[in-house]
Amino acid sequence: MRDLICIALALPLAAGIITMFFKQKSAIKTVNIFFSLCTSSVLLWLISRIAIEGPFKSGWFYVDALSAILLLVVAILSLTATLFSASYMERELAEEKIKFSALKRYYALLQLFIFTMIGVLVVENLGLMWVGVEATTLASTLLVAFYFNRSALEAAWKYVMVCNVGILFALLGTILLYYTQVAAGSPEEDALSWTALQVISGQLDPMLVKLAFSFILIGYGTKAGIAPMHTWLPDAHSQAPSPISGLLSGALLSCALYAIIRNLVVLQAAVDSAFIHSALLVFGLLSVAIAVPFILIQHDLKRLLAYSSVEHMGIVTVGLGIGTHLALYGAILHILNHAVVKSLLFNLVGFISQQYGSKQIMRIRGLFSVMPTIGTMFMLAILAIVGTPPFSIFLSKFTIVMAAFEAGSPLLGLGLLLLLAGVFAGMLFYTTRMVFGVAPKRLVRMKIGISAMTAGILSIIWIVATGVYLPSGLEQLLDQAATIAMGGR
């Protein structure tokens, strides 16, 4: 397994590297697709592998039902990602808003930020995963000012900014898990390996580790989006290029959830259990009260969806602080469902943003009539997204909300299902008046190309037969990183 590990980092720094060489448009288009294509394929049979065999370690690399769930969410969106940018990216350089040098760069860019979140998800060291955090920074930061005018410069710098400075609190909760690692005895040669840590969390400093566990949260949960930390994520998602901000809400999101996840395997041993919940469960409950006017009260698309993951990210966070095994199932399964629907919404909407020349709901009318496949694909993730059954995040949000009853705060699960009732209906309330309704004379039907449309079916057919049956495998994964999440192996 080692070896699909090294493939699997090395095909998209290959893909980057060999883009850059080539002078034709579609020889660029065609490769991108292909290496993308062959990684998903390297992690999916590395998925399958631990599925069947189990936790895979070897020197820095750490691979198991956690990770492989995680790392199924990128198999999925990078490669819908490249699909959807085939047709987005070819539209931006015919209507002349890009130069071909511009292409290339986003190509390269693309799989670069693929290679950075594939790192975080397959090394076995707090350290390690810390820096490939930070990696998914950097790489994405030139992706957010792809367009390089004034509204994407800003929300670059205002991402790169908020971004560093929280992961600099992640970066010290690290280095004081480290200190109480080292007074613990443990040996020089574990050095922030999570399973030595977990092997000996019952001798770290409870104090040190309650304040490494804040730290913690606030750094990686800015990364995440967790309000009050999310300031940078509507500006970011809402100026990259729309195949990025599916990645972005669905991909790095879920990695820096990840990460918290990983510290939390250690730090909820080393301490009382009842302080990380109550401050996961207010931080997620605040995520999707803050979400909700936002939400009522946007006039822009792609900050609707923005404010959407915060919401989202919310939710999940409630689930890890419910710390249920069933609260924990539903979250991490959450993670998944959010990251197939949301990059589906961002991609549909990148399309309509081009159809329409804008971004703002109150001119985006009649998309049935205009873009009927789009249109249809658009409702039928809005309509997943907020939790309408049978789509698959329906499926996530029943189980923690469950799971909340289950464990005792019947108000915490009526007080979750209140503010959802409240980004349900301002999410409609916008989508029926987009969907329909009368569309300006000047716009004739737009055709995507196949490649987007072979994406947009693909993802519409997980989030629909996800909702309705888990295979096997994946129920089977999903329960054993909800047990890794509570303390297993």
Contents of the next structure:
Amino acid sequence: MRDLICIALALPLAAGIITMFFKQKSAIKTVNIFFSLCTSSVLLWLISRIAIEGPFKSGWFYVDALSAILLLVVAILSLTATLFSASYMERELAEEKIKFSALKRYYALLQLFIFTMIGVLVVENLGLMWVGVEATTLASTLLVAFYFNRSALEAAWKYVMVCNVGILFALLGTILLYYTQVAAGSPEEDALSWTALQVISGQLDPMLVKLAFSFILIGYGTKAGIAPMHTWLPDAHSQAPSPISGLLSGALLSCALYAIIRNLVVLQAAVDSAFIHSALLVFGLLSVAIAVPFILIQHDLKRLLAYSSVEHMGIVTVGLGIGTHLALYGAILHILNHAVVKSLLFNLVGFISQQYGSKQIMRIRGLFSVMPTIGTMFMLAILAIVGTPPFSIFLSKFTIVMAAFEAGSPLLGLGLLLLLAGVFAGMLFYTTRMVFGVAPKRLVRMKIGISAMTAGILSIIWIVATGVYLPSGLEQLLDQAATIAMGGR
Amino acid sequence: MQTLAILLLFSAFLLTRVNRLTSAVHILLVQSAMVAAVCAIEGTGSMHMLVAAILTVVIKAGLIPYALLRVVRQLRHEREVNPIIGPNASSVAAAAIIVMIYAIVDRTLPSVVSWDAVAASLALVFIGLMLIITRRQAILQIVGLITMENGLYLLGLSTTHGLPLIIELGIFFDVLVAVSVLVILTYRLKKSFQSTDTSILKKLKG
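Next up, the form predicted together with its partner chain, please; the one we just looked at was the form predicted alone.
Full assembly next; the chain just shown is listed first.
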């Protein structure tokens, strides 16, 4: 498995470097799709081996069911992002919005970004994980700033500043945790290894661990877009090229949540978990609540989706805060479902905004008549994201709400449902206005590339299929992941 | 050790007073050199510490100030004109931060070996944070970020003799890349907005 991990890390790096040497745009496109296909296949192979053989540790590498679910997210999203990028960037080049050199830069950074995300998920060390999460910020900053116009620069500056400060707080928390580990007499070669920390968690100084938890939650929470540290998120998501917005929202936020979960496993064993759980519940509910007004009154389509990401990160955090096995199962399943649906939505919106030449909700009318296939997929994906059955997100939202009732906090469940109803109303209100209605005249209908269509249709099939039936292998992995997040093995 | 801690605090204090970008970068350079000195003194004889000290000198007192000074040279007329909290108020605030942190560390961690260094490093972190929040010039925000990072590095050094080497190498690399990215963005800000005053970045809302 060590080889598989190394290959999965090497492939995107190699793709990024090779891209820099090509001179034709078609070659760049083919090479990147080929390499992403390889990366995803290797990741899927790795995941299936984890499912069969269980956790694997070697040196600095460690993978288990929890990392497998997140690796699945990266495997699916990196492939769809490259497929969508092919069509999206072709159009941007044709309209002369970007130059050829920018195309190379785009793909090289995209592959680097994928590399850093895989890196976060395969290390077995809270310190190295920090290095990885920081690297994801740096790789994605220049992608957010990709168009280098005024609003993109503003978004990128806010993104890199807010996330850097946030992540430095996470480092402060990690150093404090290391201090308690050393004070508990752990040898240096076990430094910040979470398997070692879990063993001695009872001997850690609870006061300092609480302090470390606060800094870590604020730090990685900033990266995960949890309110009130979410201020960078709508700007960055709305200004980045659409496939990148999809990756930011689906994969990057998930990786940050993964970092939080890994830290939680260690921390909740060291202090009384009520403190940690109530903090998570407060932040989670706040994220959902803050997103509602911005979704109800919104003028920009990509910002609408960005606030919906804040809401979904809130839902996952609430799931982590409830802390029962069922809730964690729901939360981890929700990470997976949200990632697939939200990245699909961002990618579709990329084409919609190219077709209408605008991201303004007001300007978009009659999607069904202008682009029937994309319009249908968009409608289905919106129905999925607000949590209507039979789509997969319904399942995970339902699980989390049910866990809230089961854990004896009906008020929490009711409050969450009420807020979700608000989101439902806002999203559907704007969507029906965009999907139906009379299309503006003199629209040149654009052709969507075959690669994007394949990616779109495959994503839709995945969303519907996993909503109706979870394959037993995946269900087992989710179950194990929830157990790991509880602090088990 | 105590002298160095006081000198470090003094450098952070000075940073609250400058409004010329070049001076800020020069102060940062001296501050990073002092962090390297602490590293070398703390870990005499240890290979790990020696590597870390050399890297600190090369990256934080060498490459980073060099890159920043190169940008600053192109920003001839840029200076901090209208900070959110003026120099006098921020100096007072910095003093308050230092006193508070000394009091807190005294109360909570009386048994730590290098007590002064822990307090000084935490003070650096929070003064750096204050700089980022209250300054509007892009370069001064970057200086604040590196100050925060210096503080955290010193904290690791003084509580646990540093994190394991591979993690520290990763952090050094991240800091270097972070500064390069920020420098690129600063260039672009100057090109697009004809200014690096970040208070003009207020178009995206809602």
